[in-house]
Structures are given as structure tokens and as C-alpha cells.
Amino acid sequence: MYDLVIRSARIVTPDGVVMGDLAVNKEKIAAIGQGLGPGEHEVDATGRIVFPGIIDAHVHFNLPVKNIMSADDVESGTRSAAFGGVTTVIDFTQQNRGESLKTAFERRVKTIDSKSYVDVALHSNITSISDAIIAEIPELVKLGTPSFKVFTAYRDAGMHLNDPELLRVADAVGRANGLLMVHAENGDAADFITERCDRAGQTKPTQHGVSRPDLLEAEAIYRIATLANIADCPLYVVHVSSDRGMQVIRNFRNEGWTIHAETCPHYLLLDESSYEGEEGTYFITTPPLRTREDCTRLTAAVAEGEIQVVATDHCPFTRKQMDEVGGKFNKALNGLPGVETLFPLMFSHLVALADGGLTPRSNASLILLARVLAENPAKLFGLAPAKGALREGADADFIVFDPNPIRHVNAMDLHGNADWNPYAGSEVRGELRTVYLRGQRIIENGQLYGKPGIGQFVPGKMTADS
């Protein structure tokens, strides 16, 4: 007798979609297969796919921009992410300056404590560094943060490292055997454009690509690889927003050098018209849109396996707090909400459009899906194998979705805190039925079963496949 079985459903697994059951004992998959035994909860999921459970891989709760904090809390940021069908997201310590690692993580984890709707790992920014903050990276990575991010912009922000500083974290990150990830933009160069825009008096939000061009992307990325590389410390480039900056990334891999690629949907369904309404400042996320030529080519390498994971970079804001800092893009809020509506608009943009039709025919694009959106980043991550895949022994989360329904993306029907959404008006194909975190429901059809604390703080451990 299985706690738990999921009948007759259309299961994406890594190996291959099997049409069959899953079913569920004490937390974890027990099985995957045909004409299970009976389960002392069963749910018939005829016609629907079970998906593993979303790993939004870059998503910021709490964060102070520009003195204003972000909308979402973990407790209001993690609700809306079960509601989306996320049932892991992956967020960021925040070092103050000269501040241990370890003090930072630590204050982080107890943010999580009682608060989560969903499970929540770890990375380590590294803002400020000194030899003892160098020293503590080794411990960090057996806590269970072995991704650690810098950042090649925002010196006024005190979070731009230079090149020594960033070869010293590279090869400890390295000799750790963890991850080195970078917000790769040259930061002075759009300092120094976004300055003489000031002065010229060309501030539209129109303006902000301007400022911060494919090009500094490019720059950067170059530039932190190349460093990487000589630590011999594998890199993970955050939101490639341009096919300018994929093409470095993809040069250096021709190589033979480790590059991995994440982007996020606002640069694989916006572009830069977004600035030229009324409501421009809305849209300023950093790096920029980019040109709609841009989406094409980067929705290509999500499909071509070249960007490894897709995830949202969710960061949002009120309207009221936008409309406070008025309408110049260089003192606009850089953020945008995404963590509810990642799985959705990945699904209709990979998959159904993907197959020419209204119900996804293509088990290849079914799995592509699970693998940019969970397989992939579990395994970057070390939350592999318990997270990101549907597999025998694995946690027991994941999604059962019904791909028929046709709907519009709604503001006021989101369970986070903003109250815009970048995506409103899109059509997105298909709706969550149910979302299972180790086994229990959380979400079934629209109504909130999980409970804050439900979610717990989960480690990353680097393995050979990571």
C-alpha cells in the first residue's frame, strides 16, 4: 500500500514521458510505472502531465534596492511560488560590507525558519572580501551554499569586486570545489553612459538599454571568464540577456572551457519596446531588453541545450514604489515579479508554441522543459538527486498540470505581493491542478493547502554531476 498514487498521467521523467502511475511513500517517489498497487490516496490524472516540481534557480526576497525594500517576502515570495508550481527556489545572502559569510548565511536561514511555503537553498553573495572572508568559502560550500555570485557592476551600491578581487574568489571557489556565478556587466562603462544620458538630459526610460549595451554584456562576460579560467573555477553567467554575450559564452566553450547559462523569460518573451509606454520605469531590469531578434535567438539556444537553465531573477515591486522614484530610468527600481508565472510561460513558449499546436505533441519539448527548469539547475546546484527530476528515491515534488485550458495572465489573480505583472495580458496555454511538496499537497486547484514552515532549508552538495 503506497501513501499516495498518481494514476494513469503522462510523466516526464529524465529517461522519457512514461504514461503510467506515480506513486508516493513517506516523502519520496516510490515508483514510476504501469499498474501500481494501491495507494491509500489516489488521484485519477487522466489526459494531465506530471512535471518534476519548478526550481526557480535566482530569486531575491527581501532585497534592498536603492534604499526601498523589494516587495515580496520569503513568506509572500515563496507562497506565490507554490501557486506557479515552484517547490524550490534558490535565493541569495546578502553580505553586508566586510560582513562574515557565514554571519550572512546564517542570518539568511533563519529568515527561512517557520516563513516558507516551499523549499529554499542558497547562494552566497560575495560583495567585500579579505583574506579571512576568502578563508571562510571552504565552509561555506560544506553548509551547503557551494554557489557563490559576484558582480562586475554597481560599485555605488558597494557590490562591484575588481579583476584581483575576482581571480582570488575564483580560485578559492575553485580549489572548493564549488561554483563561481557573475552578474556580467561592465559596470563603469554604464556608469559613464548613464552619467553623460544625465547630463544631456535623456533620461526616458527608453534610455536604459542605452546605457547599458549588449556590448558592456559581452565585455564582461569575456572578462570573467577569462579569469575563471585561470582558476580553473567552472563559471555560471546569470541572465544572459543578449545573443551578443551568448556568443562569448559559446566561443569559450568551443574551447573546452566550463560555461554554463541561465537566462530568465523577460528576455526570451519582452524586448526593449516594453520602455516606450506609459508605465517604462515598470520594466527597467538590469541588463536591459533587449531587441525582439535577441528573444528569437536566445529562445534557440534554450532549445539547442546551450542555456542550461531558465529562471526568473524575480525582484518586485509596488507600483507605489515605483511611481516614488519617479520617471527616469537611471533612478528607477531594477526588478521585475516572475516567480508564479515561470512555469506557465515556459510551458506555452517551449512547449506548445513549440509544437505548432494548442496540446503539446512533442515529448522532447516536454523534456526539455523539466530540464531548464529543474533537472538542470538541481544538478548545477547540488539539490541533485533528491530535487529536480522524477525519479525512484527523489523527493516527492512535483506539479500535475492540465494542458488544455487556455487563460490570460491576470495581476490581481497572483499571490505575491506586486501588484502589476510585466506578462499581463499574455496568453498562456494550460493550468497547475495540483502542486505536491515531499508528497504533501500544497496547491490544488487554486487553493492554498500548504502552511508557512511547510518549507524547509535545503543544502546544496556539489557531486561528479554537478
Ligand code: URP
The other form holds:
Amino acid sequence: MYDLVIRSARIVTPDGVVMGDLAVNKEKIAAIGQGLGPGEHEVDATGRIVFPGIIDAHVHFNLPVKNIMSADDVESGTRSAAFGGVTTVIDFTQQNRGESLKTAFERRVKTIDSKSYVDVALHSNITSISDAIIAEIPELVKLGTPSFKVFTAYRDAGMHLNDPELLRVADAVGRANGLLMVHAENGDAADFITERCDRAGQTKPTQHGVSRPDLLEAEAIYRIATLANIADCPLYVVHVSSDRGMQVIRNFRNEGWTIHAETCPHYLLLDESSYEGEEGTYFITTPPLRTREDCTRLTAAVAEGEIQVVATDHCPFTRKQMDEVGGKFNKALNGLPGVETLFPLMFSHLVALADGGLTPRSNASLILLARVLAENPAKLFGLAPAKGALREGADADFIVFDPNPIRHVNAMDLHGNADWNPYAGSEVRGELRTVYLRGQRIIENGQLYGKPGIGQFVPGKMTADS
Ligand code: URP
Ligand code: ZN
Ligand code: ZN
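Right, and the form predicted together with the named molecule of this protein, after the form predicted alone?
Below is the entire complex, every chain and molecule, led by the chain shown above.
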């Protein structure tokens, strides 16, 4: 007798889409196949899709931006994640200047305990180095953060590392079998253009893109990829926003370099015209939204498997917070909400709309979607095989999804702390029916069943598959 059997669904596994049943015992997937059973609890999922629990590999809870805390903390951010079918989020440690990476890690882990509605993993942010900090990197890998994030921008916020520092980090991360993650923009050039705009009184939100052109992203990717290659360290470029940046990645990859790419829903769906509207400043995120052509080309890069991960860079602010800093692009609080709309938007964009409805040939799109939203991030950040795919022995993290309803995004229907959403009014296909975290129902038909603390810190552990 299984604990739970989900019956007669379209189950998205890494090896194909199975029409059949999924059985759960304790916290794990016990079997996937036809005619399984019986189960202590049985759910008829005819006409529904069973999809792996989503992993949002890039979220910021309580991130100070220009000294203002982003609106979601671990509790509200993971609640919002749960409602969106995201069963694991990967947040970042926050290293104070000169602080030990281990101290920053331990402080962050404490915020997860007893607060979280979904599982949480961590990347280590490195914003300043010393011999002692570099020497800690192997220990951080052992503690469960095998991925290390650096910035080539945000000098004013004390986050920027220069080339010699980047080389030292890359060298240490490579030796420790870790993964180097980079926010790649030439921040000094962006600061220079920003000041020039400010002096000229050009401070409308449309100037955000002018101050951070795609060339700055492409240049920074070229430079950090070169440094990572010299240091023999695998590289993951977060929030790739432009075709120009993607071309650099493609060229290096064609030469055999290990370089992974992440993009975000906003770079696939929204373009620079958002900055022209009345709420233009609210759309400010870094890197900026680009042209419609960039959206199209990045979408093609996802479809071709050139972009490994779609994650959200979730970093929301409330209207009040955004209004208080005013409408100038260089004072705006950069960051967008995203975690709760990740799956619905991407199902609509990459499956339902791309295929003109859910057809038998949509199985390939469903597998692609599962790859970029679950399987690839799990592998890259050392969460596989427990997370990221529906297979026997894996954690029973999955969603039961009805692909038929048509809805529209409404900020007030979402469950984070933001009262504004960049996708408000957008049509989305399908509706989540149930979300399971390690076999426990946390969401059903819009009701929250999980309790804060049901989520756990999940350490990443690099394997040969990572
Ligand atoms: O503007 C953004 N993306 N804010 C969050 C911090 C970052 O750069 O990822
Ligand atoms: Zn960033
Ligand atoms: Zn970010």
C-alpha cells in the first residue's frame, strides 16, 4: 500500500511523458507507471499534468537595495513560491564587507528555520575577499553552498570585485569543484553613463536602458568568461538579458568552455517599452529590459537548449517603497517580483502558446520546460538526484496542473508582499491544483495547507552529474 497515488495523469519525467500513475511513500516518489496501487490516499488526475516541483534558482528575500529592504522575507517569499508551484528556491547569503563567508552562511541558514513554506538552498555571495575568505571556499562547498556569486557591477553598494579579485575567486572555486556565478555588466561604465545622464537632467525611466546597454553585458561576460577559463572554473551567468550577451556565451561554448546561462521571464516577455508607461520606474531591474527582438532571440535560445535555466531574480518592492524614492531611473529600487508567476508564465509562453495549445507534440515542450525550471538547476547546484525530476527515489516534490483554464495575472491574487506586478493583466494558461513538498500537500485549489517551517534548508552537493 502506497501512502499516496496520483492516477491517470500526464507525468513529465526526464525520459519522457508517461500517461499513468505516480506513487509516493514517506517523502519519496516510490513508483511511476501504469496501474499502480493501491494507495492510502488516491487522487484522480485525469486530464491533468504532473510536473516536477519548480526550482527557482535565483531569488532575493530581504535584499537591501539602496538601503531599502526588498518586500519579501523568507516567510512571504516562500509562501508566494508555494502558490506558484515552486518547491525549492535558491537564495543568496549576504556577506558584509570583510566578513567570513561561513558567518554569512550561518546567519542566512538561521532565517530559513521555522519560517519557510518550501525548501531553500543557498548560493554564497562573495562581495569582498582576503586570504582568509578565499581559504574558506572549500569549507563552504562542504557546508552545502557549492555555487559562489560575484558581481562586476554595483561598486557603490560595495559588491563589485575587480579582475585580480575575480581571478582569485575563480581559481579557488574551480579548485573546490564549485561553480562560479556572475552578475555580468561593466558596472563602472554603467555608473559613468548614469552620472552623465544625471548631469544632463535625463532621468526618465527610459534612460535605464541607455545607462546599461547590452554592450556592457557582453563585455563583462567576455571578460569574466576569460578569467574563469584561465582559472579553469565552470561559469554560470545569471540573468542574461540580451542577445548580444548570449552570443558571447554561445561563442565560448562552441570553443568547448564550460559556461552556463540563466535568463528570467522578464527578459523573455517584457521589453524596453515598459519604461515608457506611467509606472515606468516600477519596471526597473538590472540588467534592463531590452528590445522585443532580444525577447524573441532569448526565447529561441531557451527552446534550443542554449539557456540552461529560467529563474526569476525575484526582488519585489511595494508601490509605497517605489513611490518614496521617486521617479528618477538612477534612484529607483531595481528588482521585480517573479517567483509565483514563474511556472504559469513559462508554461504559457514555452508550451501552450508556442505549440498553439496543448497538443500531443507538446510533450517535447513540457520536457524542455521541466529541464529549465527544475532538472537543470537541480543538477547545476548540486540538488539532484533528490530534487529536479520525477523519478523513483527522488523527493516527492511535484505539482498537479490543469492546463485548460485561462486566467489573467492580478497582483492582488498573489501571495507575496508586493502589491504591484509587472505581468498584471497578462493572460496565462492553466491553473495549479495541488502542490506537494516531499509528499506533503502544501497547496490545494488556492488554499495553503503547508505551515511555516515545513520547508528545510537543502544543502547542495556537487556530483559527477552537476
Ligand atoms: O535589479 C535587480 N536585478 N535586483 C536584484 C539584484 C540583482 O542584481 O540580481
Ligand atoms: Zn544581478
Ligand atoms: Zn539577482
